[in-house]
Amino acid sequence: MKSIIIKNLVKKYGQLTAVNGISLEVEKGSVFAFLGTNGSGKSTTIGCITTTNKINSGNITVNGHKVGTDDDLIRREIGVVFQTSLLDDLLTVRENIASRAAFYNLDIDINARIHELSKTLDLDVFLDQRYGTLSGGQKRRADIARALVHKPNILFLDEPTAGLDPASRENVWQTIYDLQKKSGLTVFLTTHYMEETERADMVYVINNGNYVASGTPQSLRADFSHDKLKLVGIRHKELVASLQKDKIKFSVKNDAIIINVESSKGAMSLLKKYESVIKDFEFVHGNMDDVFLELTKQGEEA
């Protein structure tokens, strides 16, 4: 079942086309990573899905509801965690969640819902602390609680871990994945931390408002990244000359020679062949950073 279906979405601001005919589908209960450089159209697309931006053409359905027709129903199906928080620094976390819940006119016990969220997101220690005094990771968990107060089926996360230290990022993501597994929540993610996309079920890349590529992290790495062998020579010039003589393609960065290789076996073969002039080496697997750089470069050239 599809949580989100977009067909030929176009969004313009005057003469500027911010989103140029993209189409995508998001599986229910999946983690969907939506990637692109700054200004690529990510936030505009999310605005269209979440009904805050009017579309120029195309169709969007969210859990079977059509954007532009069923907007009130869609807003009850979704939660959004923005990069910039919506919560009040002077209110406690409990007070913030309760005030946000009032917007939805929920027919539930709000105190019981806050207690449930507190247990799920581990808010107990700071539930009655002012939001402005919290650490970055604590604020993010409070933001997620606010977005989930009305029990949405889809959670939009716009760079949810931007500015957090590695430990806080991991804590936030563990919280998100626990939620997704326990409740079947669909997670629609934007991020600039490419290692976070490794855990996504599907990755979709846009650039300058255009579709570039999509697939699982594994398939994208296979298609758009390379394993690399980095070499430092005992005699740099001699190593360079040997590689040139053998017509092996390479690049040089900070005196390290970098060679794209197909596998660790190919790297071992090169190490054995040139071991007499190699001082040090490093074998690096291709990753999503390589994929992102390659795809956005292609998007710029297109």
Contents of the next structure:
Amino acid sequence: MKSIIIKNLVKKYGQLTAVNGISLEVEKGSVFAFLGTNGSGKSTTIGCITTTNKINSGNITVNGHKVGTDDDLIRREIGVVFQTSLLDDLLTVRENIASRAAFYNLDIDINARIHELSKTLDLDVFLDQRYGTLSGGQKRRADIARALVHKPNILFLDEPTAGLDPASRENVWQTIYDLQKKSGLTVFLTTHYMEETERADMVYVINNGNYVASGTPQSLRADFSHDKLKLVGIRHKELVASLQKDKIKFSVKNDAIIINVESSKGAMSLLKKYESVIKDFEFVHGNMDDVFLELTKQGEEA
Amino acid sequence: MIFSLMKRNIQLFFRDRSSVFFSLLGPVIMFVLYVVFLGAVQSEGLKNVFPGASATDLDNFAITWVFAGILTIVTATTSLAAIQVFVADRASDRFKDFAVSPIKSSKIVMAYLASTFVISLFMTTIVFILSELYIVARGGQLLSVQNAALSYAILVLLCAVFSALNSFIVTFIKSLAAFSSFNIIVGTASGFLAAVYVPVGTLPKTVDNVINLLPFSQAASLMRSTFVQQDLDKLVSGNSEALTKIKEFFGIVIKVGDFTLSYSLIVAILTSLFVVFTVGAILQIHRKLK
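Now the other one: the form predicted in complex with the partner chain, given that the block above is the form predicted alone.
So here's everything in the complex, that chain up top.
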């Protein structure tokens, strides 16, 4: 069952092509991470899916409803957390959520719903505090509550942790993943913090509006990133010479020699082999940062 | 749906203390100027025209005349301050949040217009009551029921007209900085345009004509017609020649060239302005929401 299906989406702003023919499918109940540098077309794509940007060509279906013709239905079934805070600074969190709830003409008890959201998202402490006085992390949780007020089954988050300190970031992610697990919500998010995509079910990378790669975090890591061994020789020249003699590929950064290795085992055998000429070493696991840098570099060269 | 959005707009206005304060700043300055010295100048001038009149009658007329002007200006300045919510929403991209919701943009537009009108009328009503209290406290007379009802009905019309006019104008303002500059200009200029600082009679004929073509002066003349009537009658006590002269001098009856703008004509003009600018504002805000 697919929550979102995009086929050949093209979005242009005048001469500029912001999104150039991307296609993707998002599995119901999954966490889908949309990855790209600033200006790569992530927010534009979210805008198209959430019915606020007009599409030049291609088509999008959300829960089986077609964007452009069933916009009203789609809007009832999605929740959106924007990059910047869009709630009212001078209203309390409770008032903010209540005023936005009115957009949906819900026939439920709003107060009960706010209470429920407050419990799930842990808003109790600041529920009656003015939004403008909240910390960044608190604001984000209030934003998520607003996006969920009408019980949507897809939640869009456009860089939800941009500008937050690490502790708040972790807190926001925990909240999102808990929600997703508990309620089976489909989560579509964008981020430029690579490590945040590690927990996603699916990662989709775009660059300059073009598709670059997609897959699970594990498969992307396997394909595009390598574990690295950094070595510092007792005598630099001597180490370089022995590596060259054994035809081992390496690069040099400052005084350190960097070798791509397949696994920690490979690293160990290298360490054993050159033990006598090594002063210090460091082993670095491949991560999503490498994947991202590798992929966007390829994109630029292409 | 519209009501809870209106509630939001109204709450946002009243919680922003500075916007409430600045919406009344122009009128307050006007009031202070009069109490301090302009009122005395006015009474002095009137004494020359009515050497026999009592000082109290002169004074009472002068102060009600000032308040008629202040009330007119208040309808314009408060409605402008109230529509700040729209400018702020636009400047902060809040429309995006509306756009992903299944609310019709016509409802959002109506909520902006309606809350602007409600805020403006509320503030004006308070100033209206305070004015009457001040006048009575100074020894002036309370408005008769009929004149009070008429005056209030006029204020309702003015709030509606200026809410529509201001709502239309602010759709061309993109930032809050530009909005506050515009706010200051309106606050100061409206006093001149409605001929509240100085009576139209003291202005050159051409300036007089131009000002009377604008809705501010027309609105003020309509407001004065009922608000100062009792004090004016007492002052001139049947001297019809003096009455005509004083009405023209103080902008109670206004003319463009030799053509007198009757009150029914002014009401018709203001009503049409209301209709035109309401439609204009609806179309404009609708476009901005997209």
